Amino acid sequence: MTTDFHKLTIAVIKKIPRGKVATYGQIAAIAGSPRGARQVVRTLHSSSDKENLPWHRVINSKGMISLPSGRGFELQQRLLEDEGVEFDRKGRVNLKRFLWQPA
């Protein structure tokens, strides 16, 4: 069953722009459930491929990829980066500079 704010979820990923990146919880905010981050998470795992989601624009609150080295880490650092987007020596991407700001 898909709930609203699973599709909700899944338009918002959409509108993250090329560049641009989006945190879990950011993304559940605005999809109408603030405390709803690891629903984001499952939504990304279920329906990334179906929905074709820009998956890699999806990072943590503390501006890092939450994907363990060898999983999935190196591809979403590199498809970020092929982006624009730029890591600090510890990981971590400017959420200042790079988070997304809908209007």
Second form
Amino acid sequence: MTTDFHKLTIAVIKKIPRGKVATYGQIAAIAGSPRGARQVVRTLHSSSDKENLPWHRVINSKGMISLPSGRGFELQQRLLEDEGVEFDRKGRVNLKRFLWQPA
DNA sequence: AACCTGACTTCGG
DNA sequence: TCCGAAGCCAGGT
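Since the one above is the form predicted alone, can you give the form predicted in complex with the DNA too?
Below is the entire complex, every chain and molecule, led by the chain shown above.
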């Protein structure tokens, strides 16, 4: 897939600072497609490794990790905690504090 | 070309 | 705050 959206998405994800998180929809919007959250997912699936993307900093709008337990969930949560991102009792991140605010 | 699927999101009850 | 339904987009079959 070689669309502008794809490239932009990669570029945007690379900018997410350590200790912060971004939502799929947020990234999609910045990349120019407010409704493209699902495309962001594709990009992660296809280029997270080769592009060296901080995929663990991408979570859903509820502030929760979207991966199924046993297939990355634990890893993602650990990586984020290592960067200082906190999870509440129900595994949610306080977006008020950790959401990346490009500005 | 139709149909299915996914690391999503928003909205109403 | 939680749950279900409906909307969305693009790639794979």
